[in-house]
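Given as structure tokens, the chain that follows is alone and in the form predicted alone.
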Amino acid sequence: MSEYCIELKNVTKKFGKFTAVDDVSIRLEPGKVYGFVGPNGAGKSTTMAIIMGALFPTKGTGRVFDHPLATPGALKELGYSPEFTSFYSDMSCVEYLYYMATLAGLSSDEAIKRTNELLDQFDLKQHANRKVAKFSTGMKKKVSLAQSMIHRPKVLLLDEPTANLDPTSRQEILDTVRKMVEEENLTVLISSHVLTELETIINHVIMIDHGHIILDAPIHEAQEKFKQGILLVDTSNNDLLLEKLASRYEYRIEEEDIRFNTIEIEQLKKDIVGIVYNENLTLNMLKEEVLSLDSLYKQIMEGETKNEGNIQKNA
């Protein structure tokens, strides 16, 4: 049994003379949420299409569990909810949802079953007889996670889930993006846009540009490499501690506080308490900035574009 529920070997995926995925190996561990990322028409759907059996590779192999891409073996494994979705006109929520079903392999009690736990599970059961066509986006997005859960998959796969939706339908798609994950230890991989958003909720990232993938680490430790060494500052006396550190230091000013920008963050750290120390002064704040996911993305989507280096070496 491979210790990978999703493991692709040296993928490429050609379309005539255009390569869109390029060489690609990535392996996705058992109960991880991953984060997929990169700019339009960098590989990310393409990739998606291609673990879902939609697509074949031009060179390359892979396998979900110990399933050859494709197989019904892998299929069974894996659930996809589309960027975008498109509904039978005709059908109702709980038309719907039981049909997929039916296509999933499920008997008619069984489709029924399931069908009214994913009702109550996403709270769509008030919308059941509803046409799905004529729901909001939101809903539209609901009723797609919901049918990619249909056969109880262990993989879920999520093209921007997010995409076109208000801030608050936006934050109740990711909050049962998280339960599922939790109450099913589901394997995730979500490709999105929304960087500030997908933070909150995957443990490993994933970068891909012109078909490479360029990053490939848990989320920590590419925060951690990547981070710029910038530290908050605000004492009783910002003026003071600045008379003394503003020749050795980078800094600017924000507001009430400082804002240094430094390699040696640690020595930064002692002088600043020792100036407080000596100086008797108050110490408001002082805390070392996180490197956001976003501001990572553009830190190396900037380097990989002067440098077309393969960063994921180093990750």
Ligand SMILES: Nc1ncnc2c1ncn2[C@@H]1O[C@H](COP(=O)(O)OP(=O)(O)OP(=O)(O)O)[C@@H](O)[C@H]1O
Second form
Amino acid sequence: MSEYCIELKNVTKKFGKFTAVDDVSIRLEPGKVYGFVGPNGAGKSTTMAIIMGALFPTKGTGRVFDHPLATPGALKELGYSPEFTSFYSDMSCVEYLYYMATLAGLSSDEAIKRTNELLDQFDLKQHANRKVAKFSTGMKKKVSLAQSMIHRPKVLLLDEPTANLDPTSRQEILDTVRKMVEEENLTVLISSHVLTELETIINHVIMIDHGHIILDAPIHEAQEKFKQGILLVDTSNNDLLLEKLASRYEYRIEEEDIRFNTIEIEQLKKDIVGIVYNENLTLNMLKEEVLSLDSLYKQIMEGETKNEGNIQKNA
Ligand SMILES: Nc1ncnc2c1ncn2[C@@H]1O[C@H](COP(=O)(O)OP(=O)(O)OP(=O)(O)O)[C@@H](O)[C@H]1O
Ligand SMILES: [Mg+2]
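Got the form predicted alone; could you also share the form predicted together with the ligand?
After this comes the whole thing, all chains and molecules, with the earlier chain placed first.
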């Protein structure tokens, strides 16, 4: 049995002469949540559609566990909530889920049982008989998530499950995903533009731009790697501290605190402690800042624009 849930090897997808996905190789390990981020048109949805077998790669291969892409074995393991879902206009929520369950190969009895479980789990019971096409955007996203789980897949591909939702509905969807991951030990590939939210549920970040993977790393490793060395400091005499350090380190004042920005973070810490000791100051705060996924994204994207064509692979 393959140790990866999903493996893409050198996958390229061209639409005519345009290359939407360019030599992408990724591996997803079981039980982890992967954030799939990148600007509009980067190739996220196309990559997901390839994993789902809805699009065939122009070049390259892939597997879902031991099954080649687009085979019934692969599809059985995958649940998919697409970026845009269209619902049949005359189907109620319960009819839609039952229909999707039978399409996924469940027997009539199993389909009824599973539909009821999901209506419960997703808090949709009181809306079960309403027409799903008339649901609000947030409720439709919930139905789409429920649908992706109908055949108890091991891997979920969620393409912007929180797009166009208000903050409360976004949180509700993410809480549902988090609960599903914990209870069912799922592997999830989730794309989103709301990076600060993704940060709360992902273990790993995969960043794509112009069809290229430009970062593929555990979230903590990525944050560590791009940490500019930001140190927030507050002492009983900040003016004196700056008198001693201003010529050697870049800084700015932020709400009375000093915000140093340096790659020599360890030396800076030693210098600060030395000054505090020698000048008999009180050290009120010494805090190293953790980079947010948002600023990581901006840093990498800015770097990409500066060094166009110079791609860092699997950084
Ligand atoms: N069927 C198609 N025919 C032609 N071009 C396509 C097709 N599908 C996607 N593309 C192009 O491929 C590129 C990647 O599109 P894709 O939808 O994968 O981007 P994305 O990262 O999902 O973007 P977004 O964040 O806007 O959803 C885009 O330039 C898009 O216009
Ligand atoms: Mg997309």
